[in-house]
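For reference, the chain that follows is the form predicted alone, supplied as structure tokens.
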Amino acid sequence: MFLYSIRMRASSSNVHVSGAEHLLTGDRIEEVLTDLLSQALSSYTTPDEIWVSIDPIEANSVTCIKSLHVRTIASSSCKEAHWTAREILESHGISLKVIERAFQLLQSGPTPEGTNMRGAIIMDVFTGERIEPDIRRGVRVSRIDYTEDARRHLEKELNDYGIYHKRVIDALGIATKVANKVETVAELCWSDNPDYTTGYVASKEGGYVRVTSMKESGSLRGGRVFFVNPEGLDLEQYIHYLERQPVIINRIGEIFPLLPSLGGRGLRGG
């Protein structure tokens, strides 16, 4: 039996504006293609290029995992949000110097030209050195999806807590796959979409922690940083897992009520 990996990427003047993907059976390809094209065309700016790929995947190669727990922390400003995210990252043993390096790259643009990347930065958690092979492209996490039951469960829980957004579902999937790799210490992310200002810090230990107001409305800056432990790291294998290993989320972690700002307490545990 085959599943299919279907991926969409839309850009305008070579700048990424939208992307999504699914793992699905052949009878759903037409339905999902329609949804992906609608998503691309309803982006914050009209794309001049939409790229779609469909690849067959052996069903027995798929790994099934449980999604990270979800917390949301309300922040009243970018300054407070960044402070909160730094506190969470520090609680995972990441030095402030490395954290500041990650923030600087996402705020100024991670490429040599100061633009966004389609993929993520891979950062040595001890030194802050970037170790992804292509610092203009980054590493794009792919081949991740939910079972239909798990997606419905997640949508209901997010709606019940008033935090439903398609971006939460997509980002939680990516964060879960990344955190499931033992070399990943944590992830820092906020979207490059100018209308979406909530970012997150994620890890296997601490879960998926959404932080509101991570950037100013209207800002096109954004991206992902994966903090990795280089000790014993096989970078080629790590990237192969992120980009090529099919992963399906078949169980949903706990969704917690909205929290106020951390106030310096940090956040640990699942």
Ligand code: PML
Given for the second form:
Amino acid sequence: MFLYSIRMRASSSNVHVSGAEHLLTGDRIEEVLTDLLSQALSSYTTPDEIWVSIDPIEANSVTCIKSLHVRTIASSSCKEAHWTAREILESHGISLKVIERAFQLLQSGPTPEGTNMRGAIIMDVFTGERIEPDIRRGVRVSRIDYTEDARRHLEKELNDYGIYHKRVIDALGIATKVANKVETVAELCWSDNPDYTTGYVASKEGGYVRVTSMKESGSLRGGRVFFVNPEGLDLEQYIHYLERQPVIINRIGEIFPLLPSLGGRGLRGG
Ligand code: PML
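Since we've got the form predicted alone here, give me the form predicted in complex with ligand PML too.
Then the entire complex follows, led off by the chain already shown.
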């Protein structure tokens, strides 16, 4: 039996404005294509290019996994949000120097021209060096989706906690796939959409921790950094997993209520 990988990417003047993808059976292609086009056309700016691809995938190559637990921490400012994210990353043993490097790249634009990348940065967790082969393209996580039941369950839970947004569902899928690889220590992300300021830190052990106000509203800067343990890493195989291995989320982790702002005291208090 075949599944299909459908991917959509929309851009305006070569700047990425929207993207999504699904893994599904042939009978759902038409319905999902309509949704993807309407997503692209309702972006914050009208795209001048919309790219869609449909590729068949053998269903027996799919791995099924459970999504990460979801927590949300409110922040009253960008500064506070960055403190929170730094503390979580430090709790994974990542040095402040490496964390700062990741923040600096996402804040200033990671390409040599200082623009955003569509894909993610892969960062050596010990040295802060970038190790993805193409520092303009990055690595684009692909072939990740939910079963219909799991998606419905997640939508309901997110609605119940008042944190529903399509971006949460898509980003949780990506973060779950990335965290599932043992070489991944953690991920740091916030959106390049100027109207969306919540970001997250994710890892297998810590789950998907959403942090509000990770950037100033109106900023077009955003992206993803995967902090990776280089010991024993087969980079080609790691990237192949992220970009090509089909993964479906068939169970949903716990969703926790929103944690109010820690008022700059940090997660450890004081
Ligand atoms: C993106 O748009 O690519 C990143 C979205 C981050 C979503 C964070 C959240 O609200 O959970």
